[in-house]
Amino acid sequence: MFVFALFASMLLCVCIGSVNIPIKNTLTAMWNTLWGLEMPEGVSKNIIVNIRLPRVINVALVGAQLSLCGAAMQGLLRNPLADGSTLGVSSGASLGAVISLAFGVSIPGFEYAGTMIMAIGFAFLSLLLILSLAYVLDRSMSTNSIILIGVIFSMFTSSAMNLIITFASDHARSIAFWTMGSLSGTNYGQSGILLLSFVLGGGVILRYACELNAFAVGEDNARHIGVNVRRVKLVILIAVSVMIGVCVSISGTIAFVGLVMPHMTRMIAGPNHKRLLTSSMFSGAVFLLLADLIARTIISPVELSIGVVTSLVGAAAFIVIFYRTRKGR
């Protein structure tokens, strides 16, 4: 079933846009461009393969990705409000990201190497400092605690990022652009790059699922049937760090996708990580893709920040997914 939403979706976000191409079009175009045989008059190559396609794929990557880190971090710290966003980590990336755009932090011969590794460095660090405060203030690492310094530190990121943009005149309006979240022109040089570490971290993750199951029924009892916490726990917050600041160095700041996901998946799937982390890598990617079609298409010819949509939708889902823990306790 996520299997077939995941292609469908695919398809109507390559269909529909500022020129709307039937299915049939777009079907002939990827499919003679994959076998390199000629292109039939009438059908728009270069909207559809050059544009569009990269577009779709990068923003279903980028989706999966953002979920699965959210179904990964809820699942480690048995927190249900725990993602990249409420905890500050994207923040972090994308403070990373922007005084590597604002002072040109780069690699030669490397286009985005200089932006991922400042974005990834920094995800990492914020996600250990908003973790080391909350235990140094209260030791039982409670969501309210937690969930709090997060939004404190992301505060603390904004007014950091704010002050760059203004030393960094210049690059303003495209770093302030860039922080709202957009996928826009992005290619298939960045498709690779997004599925490497697709691959990578989603893979790492993905064998930790018995162990994130063993940490649903706490940290003693995981220890106590043969889990390395500590070990696992480094694994998993380092492949978590390294997908979100690979997303925030190419799609920028984008909220509430690994929030409302593995949320929304687990009353499908259940809480059973096996299933569960697979099946938020479907629904985040779907997700991603309308959002960003709303994003392209709701008020035409404008384009909105796909931040904004996600936004929306992410902020009614937080309060009440804050209020059922709260009701539940």
Given for the second form:
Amino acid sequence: MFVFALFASMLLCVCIGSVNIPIKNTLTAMWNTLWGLEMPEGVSKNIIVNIRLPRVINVALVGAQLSLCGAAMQGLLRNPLADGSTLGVSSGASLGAVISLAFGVSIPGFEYAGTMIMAIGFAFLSLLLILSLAYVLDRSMSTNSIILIGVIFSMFTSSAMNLIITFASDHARSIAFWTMGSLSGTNYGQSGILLLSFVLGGGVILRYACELNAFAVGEDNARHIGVNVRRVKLVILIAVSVMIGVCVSISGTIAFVGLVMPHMTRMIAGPNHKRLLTSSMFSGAVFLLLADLIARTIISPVELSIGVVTSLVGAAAFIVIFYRTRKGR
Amino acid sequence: MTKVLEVRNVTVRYGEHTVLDRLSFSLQEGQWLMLAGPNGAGKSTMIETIFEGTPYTGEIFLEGKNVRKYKPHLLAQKIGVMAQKNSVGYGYTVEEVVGLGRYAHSSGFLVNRDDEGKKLVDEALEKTGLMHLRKASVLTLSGGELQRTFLAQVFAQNPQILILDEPANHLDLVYQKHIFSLIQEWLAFPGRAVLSVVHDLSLAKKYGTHTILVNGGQAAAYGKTEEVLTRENLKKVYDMDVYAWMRGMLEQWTEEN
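Requested next: the structure of the form predicted together with the partner chain (the form predicted alone having been shown above).
Entire complex below, previous chain first.
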């Protein structure tokens, strides 16, 4: 069902846009390009293959990874409100990306590598900082203190970013892009990088589905049934930071996907991570594809940031979830 | 009698506060060792140290080898711990939580559904009277049902040493009796041993072969149950006449004729 929904929405997103293209033409264009065939008359290959298709692929990959990261963090921290954006990991990653942009950190020969490595490094550092701070302040690492620290950390990074904008005003536009997120103008090269991080990070996380179940039941219980708590936690956190770092360096911060989608998926697929992780990937991809579709069509030809759409949906869902978990206690 | 678990000079400090102070004891095959003592004596902390749930100094040996040198899943194949406080974050089914007890036996790259494990999970559910609840969400369970769920998990884990923190917690009298005789049956197989924290000294007296009376992180008395739970020892530790209190309780149950 999830696979079907994914392909249906991918196709839909390729077809609809400032120029609507019939499904038949879209499919022919893709088919013919794949096999190197001649393009029939009246089919706009350029829009489909060079603009929309890479964008749709990248949106799906980013959505899947953000959602998977959210699901993993929610299980690991046993906290339905955990996610890269509520914990401040993605704002940390965007701070890293912005710093490398403003100060021109780059590795010769690789155009994106500097930004990407900074984003990944900062994502991991912020995760470590937030969790250790939470541990020092509150040994039980309760839901609320972790989220509070995440919020404070996000505020700190946004003020740091404002500071950078003040000093590097010529980069202001590209920095603003990182705070809201957008996937316009992405290319196949980025798809490759996203796919790589998806396969590596996602593979690691899927392999730890059983351990995540144990963590979601309780960390003490996980230790008692023989889970190598420290190692599993570290490996999952690294995988999450790599995926979030890569996503942020390509798409900017897209809030709430990782929070809302695993949560909604859990209602359908149940809490068992063996099903939850894969289902979350698909639902995250579908959600982000639709959000991207809304972002680029609703006030066409002007394009909204994708983060605006996900935040609007996400903020409402966040309140509902928070209210319900408080009441359930 | 072979020594299966040995605890040597275990000390735990939280800042200035010493929770456990050079506690030593050993557990031998066939023994049911009761860890008794007033609130805050350090009983639960002692149990936490075995899987390094809390930092400690001193040594704990399992079959002559330091537990710190065991890989977590190998340790869990030998020792099963049921903690005092159990709560579950998400709505897993009873069966899923009990099934987690098989983790230590199934880890590895090949996810082979072990038939023996399936049988053990079914047996554990049966023994703890949870068969009818196997598909129920753990969030809907009562305190006693949740307690039995985690007991079933540790039975499914099928260790050689059972370590139970307050197994009678939340259980009604029927289940207290049921679970304690269950553990006694379990213990009858060769190579097994039980260590449990209990508050109910009557249970300690009835089921414990040996008892260690802990007070202020130190062993106040240690040995055979009948030699440890004496009027004098209890008076020292609890600062009250436990015997008189227990007799008084018993008198409530004399049938009026």
